[in-house]
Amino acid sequence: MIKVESIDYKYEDGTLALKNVSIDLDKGKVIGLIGGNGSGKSTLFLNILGILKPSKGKIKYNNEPIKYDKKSLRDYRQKVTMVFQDPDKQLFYSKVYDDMAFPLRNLDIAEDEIKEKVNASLAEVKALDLIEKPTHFLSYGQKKRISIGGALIMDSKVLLLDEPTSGLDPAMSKEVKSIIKNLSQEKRIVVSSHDMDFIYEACDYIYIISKGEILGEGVAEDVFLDKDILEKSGLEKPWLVKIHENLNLPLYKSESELLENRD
């Protein structure tokens, strides 16, 4: 799938935003990328997407370095898509259907096939009832769903999610977690978030980034039990990990698992 191999990225002013970063998306179905503000998460996502080009190192897709000419990037972004933190940055048309259909129309796909794909993508994110809605009437949570649905329309193999639960209420965050779990059966998902409870439950492998460098990596349970690396990166432990450590309970992966075993 995708491997990031020892990349650096420098801004135009010479600031080193990423330093010797390596990650392998084959290490889990849902990969978590965590770190504080300014740690380099968004810059890494933009490098993976091909919007930015590393100053050093390579990004490989199926063991081949990605190419940066217009045609190659267009083909690559049909396989690797991203949902940005702010859904308004991805919604351009006045009606949900037209917004979803745009990238397919741009590829001259037949309208009957477009309709089928739009319906399937909206159904996958439980937003089919919004298909005829004006985008400016949607709630923030609805816009998040449409943004994810829009990323799915291309049948991509890798989905990058930048702060997918930011600004959402607990019920909608739970829905997003369910959507990610379902999508991970057929796609590789990479999630960036400040919500450690969400990351712990949703992800099976995690990378910690701080000041543009990878501080550590591993399965979720191991990473969140590493007190030193969490303190160094300024991250909180998930509540389920705190319960495990302070109440001498088993380390459960989800609230439902904890409640099922409470007796």
Contents of the next structure:
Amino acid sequence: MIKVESIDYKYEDGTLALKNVSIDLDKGKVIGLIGGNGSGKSTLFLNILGILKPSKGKIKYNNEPIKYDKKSLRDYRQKVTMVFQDPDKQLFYSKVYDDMAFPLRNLDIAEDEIKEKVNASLAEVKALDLIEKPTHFLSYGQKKRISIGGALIMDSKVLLLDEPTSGLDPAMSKEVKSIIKNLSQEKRIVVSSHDMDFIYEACDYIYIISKGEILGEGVAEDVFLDKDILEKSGLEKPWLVKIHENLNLPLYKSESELLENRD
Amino acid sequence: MLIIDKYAYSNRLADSDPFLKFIVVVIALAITTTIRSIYINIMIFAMMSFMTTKVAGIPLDKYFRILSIPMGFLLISTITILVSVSKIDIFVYSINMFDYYIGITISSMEESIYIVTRVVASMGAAFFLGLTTPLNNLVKVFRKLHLPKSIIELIVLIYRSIFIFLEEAQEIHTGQELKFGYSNFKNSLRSTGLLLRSLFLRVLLRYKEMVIILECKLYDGEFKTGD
Ligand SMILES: Nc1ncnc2c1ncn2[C@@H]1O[C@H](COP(=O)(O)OP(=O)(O)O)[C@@H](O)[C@H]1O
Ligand SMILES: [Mg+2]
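Can I get the form predicted together with its partner chain as well, since the one above is the form predicted alone?
Every component of the complex follows; first up is the chain already shown.
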């Protein structure tokens, strides 16, 4: 799978956005990347995708450093896909079907097969009814569904989700959580967010990033009990951890677990 | 303006054969450019607007509002054909300025009416195709015509860029309006300047993002339509 080995990334204007970052995507099935605004989450994702090239260090896929020529990147991006934070920017065509079909058409896949895959991906994100809709006039949540569906269509091995719950209502956040859970059966998932509750419930291994540096890592239950790291990165504890510490309750992984064990 | 795109995808003729529409439009354009008749031009326009509004179902008021944008330019440019200047009074209507007459002759009037109807007919035809055909279907037609890939690429990217440009302009304008940026003439001038400057920067940024998205979607220099 993917290993990020001590990379630095510097933007053209001199901003050092990543400092000696190392990440191993074999540590869990759903990896969380938490950090505040501007901490370097999106920059790290773009480096993993090969859109940006680290100024120091390497990114390895199956123990081979990724190559940056056009053909290698094209192959690589069939295995690693990303859902961008802003769904508006991810949509290219104005019709849902055409937008979803676009990458498959670029791979010269037969249209019948494309149709099946579009249907399957839309079903996965519960958006089959939108297939013929113009994308510009969908609601934010609908656009988000389509952009997640669009990333699923490639059947990639790794899926990067950049702040998938930002701007969504609680019901839709919950749904994204269950979509992630389903997908984690068949592919490796990396989720960035500053929504602690979401990350705590959705992820099994977590990296904390602050000002371009990895401050800490570990399984969800450990990381969130580490006061120092959380304080240093300016993040809040998930509410399940807070009630564990303050109300002397056991540490539950999800709300449903808490409710089941209440009596 | 995004409304054009919405109709292209949701009108009753959206899924009809794009080649058929294309041929109809080409014939209409051929007739209006070769046959010199005001009546034929008017008929073509009437037919095209009938098909766009009644058959495809695009609301009449929206249709005329969209048409009115290029019509404005058309009217301005006809004035230069309509009005001419001469030392002797050969005009039907004219005003005298110094030693010259500025006015309209019968032939300039006929010529203008003829040109206006021809342009209106052509516009009706072009808008029929543009308003009722989704981009992907237009690309199908271009590919069938064996237009060079790079030209098709340009068309698709320009089409996309127009939307990016309008979206960003709209967003900046709304922001400024909320801050009373257009409350008087002086403010309006300043706001327009600012709008143009930040529009330029934001469109560049959106362009960069678009290139990233195209790369992620495995775009390889050719827009494929799946046929
Ligand atoms: N295109 C860019 N040019 C210069 N600096 C950038 C650019 N994009 C992001 N940055 C800077 O890099 C840092 C990390 O940004 P980003 O990766 O977007 O953070 P996050 O996704 O965690 O909010 C920030 O300081 C940001 O200002
Ligand atoms: Mg970000």
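Rigid core (definition): largest C-alpha set, two forms, superposition within 1.5 Å. Residue numbers count along the first chain shown, from 1. If you're wondering where the values come from, they're calculated on a predicted model, not measured in any experiment.
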(message) For a quick test of reading the superposition: does residue 246 move by 2 Å or more at the CA between these two forms, rigid core aligned?
(response) no
(request) Report, to one decimal in Å, how far the Cα of residue 13 moves between these two forms once the rigid core is superposed. (result) 3.0
